[in-house]
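Single chain ahead, written as structure tokens, the form predicted in complex with the partner chain.
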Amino acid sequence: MATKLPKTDVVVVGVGWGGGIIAAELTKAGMNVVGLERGKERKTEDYYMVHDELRYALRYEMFQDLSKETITFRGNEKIRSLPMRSYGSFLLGDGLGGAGVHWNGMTFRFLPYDFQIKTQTIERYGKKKIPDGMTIQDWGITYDELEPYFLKFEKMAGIGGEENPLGGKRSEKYPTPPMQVSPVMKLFSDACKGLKYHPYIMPSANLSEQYTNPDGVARAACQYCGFCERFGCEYGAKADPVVTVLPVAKNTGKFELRTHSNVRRILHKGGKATGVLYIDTTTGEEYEQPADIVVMTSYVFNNTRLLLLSNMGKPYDSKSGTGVIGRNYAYQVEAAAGVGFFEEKEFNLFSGAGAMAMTMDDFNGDNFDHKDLNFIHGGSISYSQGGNRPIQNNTVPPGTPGWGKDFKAASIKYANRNVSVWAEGSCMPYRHHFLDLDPAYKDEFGDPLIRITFDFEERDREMVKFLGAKCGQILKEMGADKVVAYTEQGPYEITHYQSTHNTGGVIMGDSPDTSAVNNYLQMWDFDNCFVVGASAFAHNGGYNPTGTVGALSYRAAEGIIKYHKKPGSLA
């Protein structure tokens, strides 16, 4: 029998970026929030030994454990879904402050084009553009109406970047300047430049400069380090949950933090949620917190797969394409992209910081004209320089062996000579793209694990065709003496690491019949549970997600508010 505990105003399931959010945001409105999360507490003081590649980047130090729970996937239906056994496509967050802490920083704002993709697709090119089993929809929220919130993130991580020429308006400037300029950043913009295209610095949660946010939160510049993806910032100076909210939710005193608590399942009544069912991972000891609004925050796969765990919501059908949590999981497709070998430059690569680049939009949304192009949407198009660390980077230009004396050369040759410019590149909803709880695999509870439906499609080929010969274009033009272009999407592989940019699962959107939340991230069937996240994002866009999910964490949080004070409905 659980213990059941004194119930709170709001528990919040995972503290990372959408739960720290909430949680600094309800505590400032007076509200009492209970916090759980299921890995351990972090603290910049653990980042002493942080300069170590091997074990944060390829020993997985801040990722969950996958021993104790994983994913499963399958390329379609026709395939056994089998378990993600180690790491591969994508690191799943943990502990404190989750994801955010070892993300790069690369900041985006979705565009006004992707929060009406269908509209606007179809006033432009008209139905047919969208081909048979595509499922884009409208967000149910405009880029204007979201517009405050994203700028409340900013203020609130000092966001550095300068405006995209070709992005949503702004209503005030990024609160930093931009990060410095490489000369690597520098030949990419030249080039850009010189092709008419719209080179920006790219927005960043590494510091510029020293930065006091608009709660009286302090912290310091950014070193370009060099490690930072995959890395705690040792500074302090890359925006994370537990250097930015959670000490302002600290500091109300209303919010409790519980770490090694991993929530089992959203309890409820009557259409309404109650509050929650977890286990001590120290103990084994189960708890029940009982709360008046119960507020997920436990990344994509976890949102989805505790509300069918729980019963809650209608479980999506891909058969008959009804039903709608685990509806519109969609990825990010990263395989356009050029790498350019210099003969007689040396740069200094093994210095930079995570959302350290240059980047541009011309290809991106509907920033382009589709009208003969086999695909909707596109990607930006970027160079960053996070830091070459040498375990991972051994770039050797086509036709090297992959091993032995010449592979040694090469590999020591180029070492701070290679270049690569990628695309970020948008990733559609299909209707037989889904999540769904898998049939034989188990979490150390016995649970079932969530399981991914999912590949690239027709769409992704083209694109990644497109946009892989534009940035060998730019490499080119930046005066590299080998380029190679990537311009080929194979199938989706499990195995190598693309990003962490899942999405989709538990959609925004106008209607119950095809979102699972309205657009406070409030669930339509029950009305006082929120499901916060990139779970709420009805397809990817050409960007890295957490722009966007930070502006919709705060929406959600004025819609929690708003609730607590007058319950009902948002929508």
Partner chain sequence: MANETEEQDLKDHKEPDQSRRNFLKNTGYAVGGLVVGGVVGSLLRSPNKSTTNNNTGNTTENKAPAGEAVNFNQALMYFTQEQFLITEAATERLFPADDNGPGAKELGVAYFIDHQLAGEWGLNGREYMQGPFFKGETTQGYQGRLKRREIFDIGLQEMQNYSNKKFQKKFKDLTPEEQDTVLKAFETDEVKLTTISASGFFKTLFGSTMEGAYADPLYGGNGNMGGWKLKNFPGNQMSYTKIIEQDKFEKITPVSLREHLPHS
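Can you swap the form predicted in complex with the partner chain for the form predicted on its own?
No partners, no molecules, just the chain.
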């Protein structure tokens, strides 16, 4: 029998970027918030002098224990799904701050085209441009409506950058200057300009200078140590929830954080959420946390899974194309890339930062003519100097033996003479790509695992061919002596890392027939339940999702405050 706890105004499930922003904004507005995080607590001191690549990058210290809970995967509905037993394609964060602790800091705004993708595609190319089975839809909000929330996230996090010449209009400049420009970044920029493209310094959550945000949180500047992705930042220079929004929530005295608290169900009655049921994983005790408002702020998979387990919203059915929970799962297309090898030039590739990069959007969104192309959207193309760590970086030209004297010689020669240019490709949703509960596999508590049904499509292969060629073109312009362009996209497989940019499952829109939440991320069916995160994305764009997640989180926080004052639908 679960122990029933005193009621609170709001319970937040998952304390990463979404949960942290919600907690900070709501407690500042005077609301009492309980945050439930199934992982352990974290603080900056945990990372002092812990540049341990083996522990964090290869043994996955900061990620979910797959022996207790994982996902299952199948490429299509005709084959059996199997559990992901070891990490590969993406990394599921675990612990306070979630994936917001181990990210690189690349902080983009999705393009105006993304939010009205169906309308703008049809207006420019006609309905036939959208192939059968592709389920793109407008998001129920425009870029201009979301712009103030993008800015709020950037000011909180201290994002540094420069104007994107092909992006949406900004109401203000970035709050901090961009990161330093390395010689390779300049080489990339000059090459792009020579090809008449429009490069700009990538927006970064790695602070370029000391910064104090509007909430009074002061942070130090980046040291360019090269340990960002898969690592916590010992300096607090990389914006993450632990050093930005969570201290603000705690200082109000209205936020109670409970770690090791694994939520198993959202409780509801008569079309209203009443609270959550969770287990304290340190003791095995079960608790009921009643609340006036429930906010789901877990990762994509858990947001969808908990709604399905709790019988909230209509589950998506791929055969009829009806239902909304699990709909429009998308990933990221990242096979397009190029590697250039230099015989005479040598660079310092050891120093870097997660978002120390140069990028360009000439082939992203609808910034170029797709009339004669067999795909829509596209991707950003970038050179990123993240800092080559010793174990995972050993790039040699194709044809080099995989071991022995020649391999060692090539490894030494090209250690600082290779440059990678890569495309971050968009991913469109299809009727047969979705999330549901696996009928066979369960977690440690006996609850069904979430199942992914997904594969790359012909549209993705065409896009990789196109973007990969552009990557090779840029490397040639950069002066590389040997260029290897990657232009082929094979079937999706889950064993090697691609990106932790999973989206969809609880998507937003302007109709309860095709979306689970409105543009405040409020559920259509349960107006006191909000579902926050990249699960709301109706497709995936050509960027990292975090900046857009942050903007939508601030929008949702505003909606929750409105709802608290006057309950009802915000649509």
